[in-house]
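This document opens with one chain alone, in structure tokens, the form predicted alone.
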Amino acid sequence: MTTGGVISALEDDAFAGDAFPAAVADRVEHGARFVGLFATPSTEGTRLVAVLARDRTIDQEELLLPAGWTRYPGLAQRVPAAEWYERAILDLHGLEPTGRPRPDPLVFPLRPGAGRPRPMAGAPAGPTDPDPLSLPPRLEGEGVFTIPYGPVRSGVFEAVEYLVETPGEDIPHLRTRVFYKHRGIEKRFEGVSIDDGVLLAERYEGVASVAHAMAFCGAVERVAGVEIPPTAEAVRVVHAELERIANHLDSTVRHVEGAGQAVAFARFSLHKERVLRLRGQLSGSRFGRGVIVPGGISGPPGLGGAELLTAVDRLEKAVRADCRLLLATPSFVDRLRGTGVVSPELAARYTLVGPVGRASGQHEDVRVSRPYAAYGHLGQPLAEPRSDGDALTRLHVRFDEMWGSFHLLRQAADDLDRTEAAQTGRGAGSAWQKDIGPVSGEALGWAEAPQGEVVYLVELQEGSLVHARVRSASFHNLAAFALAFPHDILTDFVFIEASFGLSIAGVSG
């Protein structure tokens, strides 16, 4: 990992910082991938950090805003994928991008004049006053009306409100309000210990607890210059891939439920439950919490390599059989084919990640491009990206990824079976975890969650967290969610939402 330039804005805000969006846009035009935009306070002002990736490297461009400044040169006009980041920064920090209309609120809508929960450096945090009212309609015309869908819906769904603007059945315009799930977790990171930071990371996006813990711990380990033990690397892969399978099965459950496939719903729900129980046998947690710690893992897994292999073989055989039957069901496949199309051009414009991106021609998978844990030597069978970009293609990508996950689980189980400490379930602590001292510094960490790339920017001061900035794949991809609807109707909504597989908690933070 390398670090790009730091631009200091020292003149009026009309303004010298224009070099910042130019530098970021130039790198994107020359092949870099926009990963995210973070705002962090410093003793000199507020830092804006644009994270970019290319080939096997990830680095950043920075802009330093002096204390008291409330505006900065916007990126979104030149880098469209930055739009939602700018909306979140305005909500939380009160920093407004120039060069475009004031963006709509996203993660924390406030009444005019209300204090921001994380104001720019040097400004006191005032009382916040959230605005719970629905967004005003944007679409006008004869017969057009607005359907506020959510935040409370039937079934088990996260609190999110979709404003569907429609003349009847078509969905020409859709907007999303996610603030009902905002918990202020990034703020909670400040000042806590590294160990407590892992607990918060695991709860940032519960369905991707392992991926978030790995990304957070990866950043801490880079600050400390620590390489984790090989046995711990293998165990991390086991938990990450089981998490991936569980999420992809959950997406399938939502698909078949929407299509009224009662038998398939029961079968895939059973498969997901078996995965969760296997995770519980390995760690004591159905979500794999408490396993990933800075420097390695918390202890040996509850199953040896041979037992894990047996469970994986049995599970894969059952899942493959039901996936074949499902894809041979015309009444199901016809509901997904051509639904919620995201073109390769749109996916590239918004640098979509995970299954959503890979169903629309994007290649990025950080298990391969920037390998971590044991991925560098396990022979990751990366599935070829597809380009049709509809809900059916996204489901195919998830199935392809599950078969890759089963392969990786066998590879990792073999690694464990060859390790004496894993075979006996007893071993020296150094086989599982390296010590992380009271270190200071800042680094990026990443992991490939089931939804796509998760990124953490972590700063430590003598072992305590100064800040942790988080970018989930769900946040990054939801910007394109509304753009998948213009050629679909209201009854397609359930399939498009299930095929994106997003976590609203991961969006709102």
Given for the second form:
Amino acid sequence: MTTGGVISALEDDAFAGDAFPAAVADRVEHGARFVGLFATPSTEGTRLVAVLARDRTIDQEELLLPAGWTRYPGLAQRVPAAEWYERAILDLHGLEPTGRPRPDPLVFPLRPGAGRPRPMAGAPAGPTDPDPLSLPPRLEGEGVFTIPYGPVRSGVFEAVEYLVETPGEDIPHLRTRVFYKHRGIEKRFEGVSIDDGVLLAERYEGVASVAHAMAFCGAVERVAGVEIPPTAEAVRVVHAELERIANHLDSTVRHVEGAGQAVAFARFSLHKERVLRLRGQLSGSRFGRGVIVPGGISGPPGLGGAELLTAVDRLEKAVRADCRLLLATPSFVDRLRGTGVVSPELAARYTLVGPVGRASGQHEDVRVSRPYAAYGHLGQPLAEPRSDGDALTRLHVRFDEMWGSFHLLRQAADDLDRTEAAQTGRGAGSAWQKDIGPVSGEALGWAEAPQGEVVYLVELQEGSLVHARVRSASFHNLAAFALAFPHDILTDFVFIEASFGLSIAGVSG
Amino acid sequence: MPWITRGLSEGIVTTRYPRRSDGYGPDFHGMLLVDPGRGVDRATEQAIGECPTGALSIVDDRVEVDRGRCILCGRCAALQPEVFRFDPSFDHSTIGRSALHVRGGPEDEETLAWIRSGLARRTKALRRSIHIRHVDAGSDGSEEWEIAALTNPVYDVGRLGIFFTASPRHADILLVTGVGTVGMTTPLRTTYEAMPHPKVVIAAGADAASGGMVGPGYASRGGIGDIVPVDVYVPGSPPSPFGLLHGILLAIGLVGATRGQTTTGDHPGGLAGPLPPQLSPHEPASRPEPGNRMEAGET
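Could you present the same protein in the form predicted together with its partner chain, rather than the form predicted alone shown above?
Now the complete complex, all chains and molecules, led by this one.
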């Protein structure tokens, strides 16, 4: 371990660390939702921060591990959703949870004893080679073999490897290797300016740039105590909802492609292209990059409210008609019904978020529970609660969310129309953006990305970043991905993957 | 049955590019341009200093943009709009990494021609059927969307004889995205080695060219140039589908490389010269002899 100091600190009687997992588990048992577990190194040691949400609040339980300590009392036995966080923390910080077998590597497999990238000083400067052999497949039984699927897969996909352990057709066990594309992007946040931090946040999970930028900026604005201008709030909603529509259309495209529905593939990919072009017209970027800045937005949108409204109406009409037809196409629907079932118990155990969670009874949507941007005053339609948890239900949830997004877009476009005439100029201090001074402090920020809730823990020191910790919905949900397979066969794989709709960039960081 | 009428309902939506120019409209941030006529004043120096990826520098009293680093964030254009501005054009892929360094002014045409002729010799064998193998070496995920868009009805690269293939054994072009993570180093090399000769490598996006915003680090090599030999670079963060298509056509010698000073306004993204007739599926009568197609693009 890099810290190289005294180990076995937990034998020390003075150490009251067991209170930490007990406190977190107790709150989870009493209805709090486990959001994530972060580790942040400092000169005094390493701080472990467990983030918990309940009703309309979000807060944290903390434990300070003195410098040199490399073990901490693990959470995962009592809070299963913490499993992947503990694996990532072991990889990056070299901190090992006690009370359980040493967890497998996840995002960056290194040999035990190798230097870890995260503690601030002494981090390796150049590239460090991960060791894939430290992730052995687990095969048992007669005739069982492993299909290594990835990291270079058939088709245009992000790099990830699924080890499908199978006796032939069923998928009794699946292992996910996400370390291939670990970029170490969280480390890059250290010491950069707030403005550069936004650009990094936009690239953490590139298909959800807007949501990540909003979560990051939300944290910064909370530290600074700044309320962003109302027009900026409306524009943020416009970009976030277009991003949601684009992602849900992308998931639909991958479904219909897997089912070999050629016309539906052409139609839905055309709709997706139109959404990206609309975003390009609004911001100059097909992914809405450069729009969200700390304190507001960078400048007036490229389209007025009325033009936006026309485009949105035309788009909704076309998408609705095709969605209706798709759900009435038996050769498609039959492939999804009963496929990749995530039971409500499983979803609750892993506190799944986003469309995956909402298809299995986890209904929280932070746009409603902890509203940000203009969501607080825009009317949001109540989605039909669903809990069947199969791929078809997840697709229904995505469609419902798209209709909700169109509804929000129309209201936000109205807001824009009313206010935009008076707004000119751009940059900090204009009507679009409040000034953020050289502030210091720490805060959480969040946003509902198309994949689910994104959370940032950001610490600032006089206007530059000490660190930022990112929890993407993709990371949180992928932990349960392998558990959706036991009743399915290899040909269902494409639908289960498409219906989760996760971005690997957001998982491996 | 209903899908048939649905499929016909909108007529042809496919772009005519590269036969005709096309683009996203005047406000699209396709590329960063530098005004060559202006000297370097203090506001320009400040804008250069604020660049988050170090893409701007001053060489011989002129501002130089490294498009392999530029992520199109627009910070310089906001600070010094008289020198830096966005342009909707996308045909800025280059042969070789150094050609991405763009100054306001003429380029070193001779070096470029030399590199280009070498590439043309290699791609001569890749006639009308180009197969692409994509590998993600640590992208942010958006590049994959833009590559996947090439198969949608708007870009439909199948009309140009360009296809995506699962097996590297069938591939002519290796299209690589991402910063070049240490984890993907071996899989990327293995894929490259599995491809038959002749082969072309395209680095798609600022991430693949330089690491972009992520840059080099403990898990990133800051671009894929050290892992596999790159022939064509496509700038952008992420590159647009038109930009990617331009890069692919450049790799197989069907369009010429631009030199940074794209004519704006006239035909953003269009071809300067006449299009090789084989690019048009509607004019099969005028197909040239095999071998002519590459010369047509070399001019």
